[in-house]
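Just the one chain here, the form predicted on its own, laid out as structure tokens.
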Amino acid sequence: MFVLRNMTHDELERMIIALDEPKYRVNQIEDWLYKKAAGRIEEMKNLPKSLFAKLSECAVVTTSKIHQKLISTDGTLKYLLQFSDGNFVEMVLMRFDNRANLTACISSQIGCKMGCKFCHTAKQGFTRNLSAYEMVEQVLTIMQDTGLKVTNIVFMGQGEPFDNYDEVYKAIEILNTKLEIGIRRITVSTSGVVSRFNDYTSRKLLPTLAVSLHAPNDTIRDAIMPVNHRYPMDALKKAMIKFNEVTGKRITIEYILLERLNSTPQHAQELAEYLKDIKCNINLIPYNSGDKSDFIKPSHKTIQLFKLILEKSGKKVTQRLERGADIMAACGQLTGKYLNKN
């Protein structure tokens, strides 16, 4: 059976020709797949009965299924999606009061190789990369389930996007061209895989770049982010400055606040010094501990003082709104809970 959501335009065209149908049917099918997020062939109402009958015999829209769906009191939705090989991946839909934007946080891998100490996904190890179509599938599943149009995409779910770079970029192209999500509304987050920066910077379609920094110096970053052993902060800084110079774009610095470890006033001053030559905005993320954790979320007073020191350095600083804490919305929490039960 053909799986329509897993097929390229050319593959769909070859299938349509083999079914003795005109090529323009491909565009009709893709319109249903991407813009209307159809989940079944039966929903493709403008197809002729002859093609409908042929497709019903040889194809399905998707073989993935929602294994679990959690709804937060703040409106956040978290999904555990199961693929045909039995593997699971997580995605989240975030809604914010007084904003029309609907942001989907999607995963690029099943598991992760990076081994960040504070990350729930890291505890699960690495299983495999996702294909571009499996990443797009996450967005389409959300749209199909909710009937809502996703407007923003962040590659901040499970996995390191730059470790699955080629497929991630294919997914970006599909999201931009087929789902018509503006490139400025797509963000790719990396833990600092510097070797991919040059290629990413040279792309014509250039989403927002976010860097998960999470430490003000190499000593702390070495301890919590093994990627820093290969790409230390000096190399990462040079790569970010070059990105600024070549693209003219700002970078989003993501910084998880961990009690005592990286959140003191001294750490804030050290971080401000590190970032002073980088054109960036800073997004502070209070730690989401989940059921069991070696780390602690700082107090509100600690977070506000940290934020104030950074703002005094001249940087734009935001504190990420805490969404879905009651439904384990942090990356890997839901998968980890499910796997631990089985």
The other form holds:
Amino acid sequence: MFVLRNMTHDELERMIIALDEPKYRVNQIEDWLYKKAAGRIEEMKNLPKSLFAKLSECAVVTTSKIHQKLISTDGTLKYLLQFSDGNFVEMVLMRFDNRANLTACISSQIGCKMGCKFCHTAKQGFTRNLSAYEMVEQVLTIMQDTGLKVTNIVFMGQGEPFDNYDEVYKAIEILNTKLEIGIRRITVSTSGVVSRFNDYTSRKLLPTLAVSLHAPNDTIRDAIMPVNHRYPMDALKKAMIKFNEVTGKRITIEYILLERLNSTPQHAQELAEYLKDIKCNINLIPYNSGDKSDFIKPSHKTIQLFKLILEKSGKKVTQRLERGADIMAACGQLTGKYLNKN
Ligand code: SAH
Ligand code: SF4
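Having seen the form predicted on its own, please provide the structure of the form predicted together with S-adenosyl-L-homocysteine.
Everything in the complex follows now, all chains and molecules, and the chain you saw is the first one.
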């Protein structure tokens, strides 16, 4: 059986030739697959009967299934998608007030090797990388299920995108060229795998870069993000400055606020000093605890003070909206819960 969503343009072309059909049918099929997010061959209405019959016999659009779908009171949707090998990934669709923008948060790996202490995905360990097609599949599944066009993508679900770099980049190319999602509307978030920065920085097709910093110094970062032992903050800073210089683009710095650990006024000052030479915006993320947790989310007052100090240093600071808290829409929570039950 051919699985159409897993096939390259060339592979589709070879299949079409083997089925004794003209090559241009491939474009029609790809149009259905990517622009119209068709979930079944029966939906491909403009295909001639002969091709339709042949395809129905030897191909399916996809073999993955929505295992669970949760709808938050704020409109956020969370999906648990099961691949044919039995593994699950999760993805989230966020609708912001401006309905024209629909942001899909997708996963790049099943589990993650990075072991960040505050992250639910880390607790699941690492199972395997996702292929580019499995990443695109997540976006198509959302479009197919909702009938809506996804306009923005963030690689902020499970996994470390820079630890599955080639497939993530291939997915970005497909999302940009075939689904026609603007490159600036795609964001890759990394925990700071510095070895990939050079290559990423040199790409012509360059999505927005977000760096999960979460600490103002190496002592704190070492304690909560093991990746920092391999790529300490000084090396990360150099890589970020080079990114600014070569691309002329800003970086989004993500910073989870954890009570006492990284969110005092002194921490804010130290962070401002570290970020002084980096062109960036800062996105503060109140810690999302899920069911059980080892950390505490700081009070509103602590968060506001932290924000103010950073703003005074001249940075643009935003606070991430807590979307879908009632359906555990933060990184790794749904799969974690499901796997714990089984
Ligand atoms: N591995 C990549 C991308 C996926 S995580 C990375 O770490 O950047 C996406 C974002 O969610 C990261 O900034 C991550 O640190 C954050 N995150 C993880 N666990 C969280 C939690 N419990 N509460 C709030 N944000 C969390
Ligand atoms: Fe992996 Fe990101 Fe979670 Fe760290 S925060 S364990 S890098 S998914």
